[in-house]
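What follows is a single chain, given as structure tokens, in the form predicted alone.
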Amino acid sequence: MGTLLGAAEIREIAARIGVNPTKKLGQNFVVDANTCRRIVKIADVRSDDVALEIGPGLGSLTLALLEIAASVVAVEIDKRLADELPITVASHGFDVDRLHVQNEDALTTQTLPAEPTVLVANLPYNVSVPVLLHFLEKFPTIRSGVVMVQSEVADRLVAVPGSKSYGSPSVKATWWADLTGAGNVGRQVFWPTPNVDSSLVRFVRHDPAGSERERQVTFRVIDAAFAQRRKMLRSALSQLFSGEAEQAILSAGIAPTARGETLLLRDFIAIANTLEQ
């Protein structure tokens, strides 16, 4: 069995390659072997899994995935982040043939080597919504996950409606799965230390509400319905429905004095279904 990294050795890799931990990439690495293993357990990590992770950084949740996955599969922006991991790994008692890097951006990725079965990861805080709603669109194969996130991010994703939370990613990651919240993580075993909390989201995959087609037309709504969030539907979506949207927002039994913040995906695909009418 292999060994996970400690805060003096994350810390004396990135020196030896000259990582200096960016905001600009939202890099924070962990740097708690407990806090990995905390979250690869909330996760359901099987060893049949293949295990996707975003964003590996230095290494840190990456070993304790290979201390229970089949195999790991890493998509990494930072071409020295790539690189190095790999030889950490071996250095570190695991296979790294069950160990496939892919030196991208998370938010181009298309294809994987592997089809992966679970998603975890530290996601970079400027960009984690974006990532988790374009892995869940592009591969299906996953079927649960957790993410750790910044803690007003995971409000966002896991709130109802009503709440001051909810808003067009809480309604779009409901598209594909079902989420909540999975605790907080200290900010003590980040480095460097950010200046908000974290928290991490699981979630668990159903079938999509729809086709592809009808989710292109339904995000459209719910963008235009967020975007001025304090406007009555019948003003927010005017432009979508070229000035008639009152009649189109009733006729999907919708009361057009609602607000998007009040309604559930269910109520987005019905005003979707008459936009394409």
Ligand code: SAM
The other form holds:
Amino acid sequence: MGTLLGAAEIREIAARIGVNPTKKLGQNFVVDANTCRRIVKIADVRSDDVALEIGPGLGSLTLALLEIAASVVAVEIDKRLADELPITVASHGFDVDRLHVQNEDALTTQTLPAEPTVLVANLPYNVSVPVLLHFLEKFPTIRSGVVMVQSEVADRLVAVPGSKSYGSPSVKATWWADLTGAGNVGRQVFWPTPNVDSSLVRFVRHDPAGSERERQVTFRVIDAAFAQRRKMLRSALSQLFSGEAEQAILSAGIAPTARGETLLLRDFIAIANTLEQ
Ligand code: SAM
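Can you now output the form predicted together with the ligand? The one shown was the form predicted alone.
The next block holds the full complex; its first chain is the one shown before.
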């Protein structure tokens, strides 16, 4: 069994490989081994899992995943970090053959060297929602996962209709999965200390709410409804339905005077179906 990374070593590796954490890439590294173990536990990682980590950084969470999972697939945009990760893994007593590092922008990932079964990541904050939706869409073998995101984003991901945080991420994510809040993480466990709070979101995949074609149309309706969230649906969707929005919304069984923020995914699907007819 290997050992995990501590705060001093994290700074030391970063200095040695010339990494000065940048805001642009959301580089706030977890320097507390207990936090990493806690995340892996909440994710319910099993010994036969292929864990997918997006943005492994210096490897804090990667090592905690290697304590339990069969293997880890890690997608990291920063080449210096991607190159160093196998070295850190080996020097901490883990079998480097259980790690596959892919150096690319996770938003563009189309293939992976192994089929991931669980997603566990401290996501780069500026792209956390698109990255999560991208992997839910492209990699249906992911059965569940835990992601750490900015607290406001976590609120949005788990929000229910009618609440202030409810928006397009909340509805879109439920196309593939059930999402729940899984606790907060203090700022002091990061280096450098971020100026926002962080929270964990757990998800469990279910059957997709419809076909890929239905999803694309439904997501267009969702985008239009939330692009102008203060507007009633009949005007927010008027362009999409080229003037026929009122009738289309009515025939989907929804009040044209309602706002997107009160609708469930199934309501958006009903409207999308009328668009298709
Ligand atoms: N997992 C590490 C940890 O918990 O200490 C690092 C997390 S840090 C919040 C986010 C990581 O994602 C950084 O290593 C950063 O370089 C990487 N990253 C940023 N944008 C990315 C992208 N578009 N695709 C892949 N990795 C990205």
